[in-house]
Amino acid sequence: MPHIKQINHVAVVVDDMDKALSFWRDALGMELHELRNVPAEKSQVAFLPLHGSEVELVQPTSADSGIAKYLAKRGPGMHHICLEVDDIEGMISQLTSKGVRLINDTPRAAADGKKYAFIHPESTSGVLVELYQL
């Protein structure tokens, strides 16, 4: 039976990366590990690790991206929580059998080979949840 290993990251949508970093990095003292452009998602992501997890700041780089649409509709703030799982296909199957609404019925592959899928907020009391398998 698949299980959740840990919280992998919390993603925060921002409209101004420099302003966001002035809080997360400069005021809180979190280390900026990497600032990466993610062309497939039309976004720029800042990775701020914290004891086996991380905060990811996500800014759209194109007005037609999903992140830009989210930002326009809801404004800056928490976007999703990511749960690391040991068996993403098994977890998707388990959730489907329990009637959970998924955004991705099959896992997608990131550029680095990690697998991910999203659970619709309708099934999670309003929180977008990402499943992640390293």
Given for the second form:
Number of protein chains: 2
Amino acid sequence: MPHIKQINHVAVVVDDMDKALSFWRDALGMELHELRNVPAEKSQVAFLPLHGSEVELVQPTSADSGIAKYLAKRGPGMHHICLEVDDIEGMISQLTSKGVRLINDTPRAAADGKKYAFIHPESTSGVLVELYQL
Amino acid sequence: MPHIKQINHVAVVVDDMDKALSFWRDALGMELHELRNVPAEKSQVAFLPLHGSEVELVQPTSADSGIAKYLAKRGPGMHHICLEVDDIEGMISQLTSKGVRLINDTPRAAADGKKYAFIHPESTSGVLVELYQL
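Okay, that one was the form predicted on its own. Can I see the form predicted in complex with another copy of the chain too?
The next block holds the full complex; its first chain is the one shown before.
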């Protein structure tokens, strides 16, 4: 049986990275591990690790990306929650068999080889859920 | 220095607990630790623990609660993220000194004695952030 292991990260879409970091890093005191440009996602991402999990701040770098459209429509705020799974193909099969609507029916591979897939908010009570296999 | 330790929980507001559990418990396979009525918050809350953290599903039980108004306005979805802190009074002082807007300037105590306070989304890039000291 595929198994959800933990919250891998929570992603927040922001419209001003400096202002966001003034809260998450400077006021809360969280460590900024890395500030990375991710051209494949047309975003700049700040990674703030927390005891095996992470807060990620995501700012679009192009107006034509999905995340830029989300930001334009809904404003800054929570974007998705990512759950680590030990067997992403098995979990996708299990979800499909139970009628869950997936955005990615087959896992995609990130640049570092990690496999991920998104579940449609329609099936999750309105939350965009990412699955991640490390 | 006060210190953020980990993501304590992520709270999702739902309009249909049975439907929400059919995804989070039955399809994803997460353990439902407890389904509890919380009269003080006019809510029913499902607790699904995950390796030291937790997903909480919250359904309002009265139309006049804050969470019911949030649901009516924004629909189901992410409600807040809760960060565990080792010294909540110290953290509130630190945040205040940096101009962060708090919803609770002094911590409140839950029925079980845990201390909590909310930070206004205006200061966090649109995310309702709860601080929790166990």
